[in-house]
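We begin with a single chain expressed as structure tokens, specifically the form predicted alone.
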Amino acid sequence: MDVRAAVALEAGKPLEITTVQLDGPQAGELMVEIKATGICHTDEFTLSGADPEGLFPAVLGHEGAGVVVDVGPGVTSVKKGDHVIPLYTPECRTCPSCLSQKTNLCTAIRATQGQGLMPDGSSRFSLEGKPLFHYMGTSTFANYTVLPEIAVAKIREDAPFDKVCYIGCGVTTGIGAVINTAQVEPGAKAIVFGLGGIGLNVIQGLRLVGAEMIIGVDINPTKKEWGERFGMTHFVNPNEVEGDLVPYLVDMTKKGADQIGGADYTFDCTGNVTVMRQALEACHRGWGQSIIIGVAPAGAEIATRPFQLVTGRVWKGTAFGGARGRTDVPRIVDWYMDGRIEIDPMITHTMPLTEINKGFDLMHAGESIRSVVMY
């Protein structure tokens, strides 16, 4: 069938807004019509090339929320009508990752996911009779799409599309770092870097948990305001710290009898390896944990002296804030359906797909949160 889809032809150019082929389901699969799509920085770091794993060419998107309007043979979970938010990262419940409760890893397709395939190792997507790669197993910058059972999460109907595709990965990622990664206790003290869409989330996630100190870190004195929206209690602009930025934050945090200072937890948001360094170090002697989101370029290579670990300090990484996604999104789109965690506000712009391009610029020039495509 035909579709209207953003492809990205080739690195660090413009998506090209056109008509494409979608074959439909096969076995274990599912077609979704999306009906809205939230724009991140993971497809803006594989449309410009930085992302080692990129291929072209594709139809990108991976935050994405729709209606089942056909299943494949084999299909149990969902069925024609259910709401659904597909799944970047899979929850097949039957892969040593998942049966292990560890890890929200499923290795379950991660094979072809990575090659830009379905499981049967095929597109279903192409462009004047050439295969298109599919985009982390989800490819939401299309209005219908197709993927395996086990990469949709079933929603509740009452929920609107235009917010809840947020939670696809932005919310989820930032809240479950804290949730899932960190479990941060109530009364922590925390640091996030970086105040964009992730870092607010990790912010109203540390929110919910019952965080006693949440200090924002960013450059842009514009997340001030935001920050203190979704609950950040102190704001730094490391423009305006005079001498090194470690000592100044670690000096923030000393309270009564611990003149050792350090957070809790500190949460890098921005994928910068120097950062990450910083965020580590402003942990806490003895129990500090640093909690890497952001992606780094390719070939980028973090680092610190021993010394930083030895004494106690943890350096963890997440993906997908740790949630298992069947199982947690549907509770996460709760939470917002029921006023406990915020998400609107968030949505600075929508647009058709015809305008999805200016979202990028949007995005580059740090004059939106998210922006969303509605179809």
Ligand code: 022
Second form
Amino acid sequence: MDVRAAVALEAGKPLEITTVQLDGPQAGELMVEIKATGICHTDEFTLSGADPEGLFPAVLGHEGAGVVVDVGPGVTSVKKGDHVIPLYTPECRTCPSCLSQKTNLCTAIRATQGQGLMPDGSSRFSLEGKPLFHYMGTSTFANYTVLPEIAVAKIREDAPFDKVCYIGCGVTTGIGAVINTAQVEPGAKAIVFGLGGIGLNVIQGLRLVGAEMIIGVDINPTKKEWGERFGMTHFVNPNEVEGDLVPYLVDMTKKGADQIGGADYTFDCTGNVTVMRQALEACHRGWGQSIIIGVAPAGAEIATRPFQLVTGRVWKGTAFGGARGRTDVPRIVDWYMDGRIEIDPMITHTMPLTEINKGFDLMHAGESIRSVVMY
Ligand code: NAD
Ligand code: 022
Ligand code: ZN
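Having looked at the form predicted alone, could you now put up the form predicted together with this ligand?
Then the entire complex follows, led off by the chain already shown.
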């Protein structure tokens, strides 16, 4: 069938809004009418050509929400009419990784997803008879897409698509990093580096679990107000700190009998490897944990002195906030609907598909927290 899509024809060019062909769902797959999609950094990373694994031509997009319109043979967990959020980290519940209960990185369809293909090794999208690659297994920059059953979370029907699409990446990544990866406890002291669409969700996750001190760090002074809006208790602009940032942050966390200082938990939400080192070294000796969320440029490396780890600091990373999508995403939608977390104020811009390239421009300029395309 004909669908409307923003197609990444080649690296470094704007998306082309055009009509493409979409084949129906095969066994174990379903077709979703995408109602809204966020625009996230990794779409831009791939479109720019900076991602060495980026494939073209492709239908990008990985932060969507929509309605099931058709199911292929053998699909049992969702039916026509169900509301769903696509999952770039699927949850099959039967692969060794899912069964381990130690990771959310399901391996059931990993190989084909990375090759821009459906699990049977083919593509459902085509343009003028030539196949288009899928992207992150989701391809939400089209008003209809086809997904494996294990790559959708069924959500309640009263949740607004133009808000809960953000749970498909940014919200779950930020809140999940706090709850699943770091397992932050009430009363903890935390530092969040980078207050964009991810860092602000880390901040609201920290508020949710009852962290006592939430220090936000950003070189953009306009982020102070943004951080405070979601629970940040202190703001530091590295450009306004005299001397080294790390001792300055460690000093801020000192209190009472503990004169060692350092945060219980720190989060890198910048993707900058220098910041990642600062985040590790701003952790408390003996137990501080630093969580890497930001995606660094291809080929980048992180460094610190081994002494930092020998003395008990822990370096961790997280994908999709450690969330098991089919299990955890519906719960996060409930938290939003119950008012326990906020999404609306972070969606700073909305636009129709025809103006999707403006969303990328706003992200470049640092003017948006999140832009959402409404179909
Ligand atoms: P963003 O651009 O909206 O925010 C980044 C923020 O970092 C900006 O406010 C910027 O001013 C700030 N910053 C830049 N350099 C800094 C520095 N040296 N010190 C302090 N602050 C600095 O980006 P975002 O949407 O919030 O995404 C953040 C990162 O998270 C990206 O790398 C993205 O790819 C990654 N991400 C990872 C996952 C995952 O599963 N691991 C999921 C989603 C996003
Ligand atoms: C989402 N991300 C960044 C911004 N928005 C993002 C990017 C990459 C990952 C997670 C989130 C990620 C971390 C670890 C992996 N990926 C590898 C997972 C694995 O090997 O099992 C990742 C993911 C999907 C894809 C590539 C890398 C893909 O579909 N192309 C989850
Ligand atoms: Zn994303």
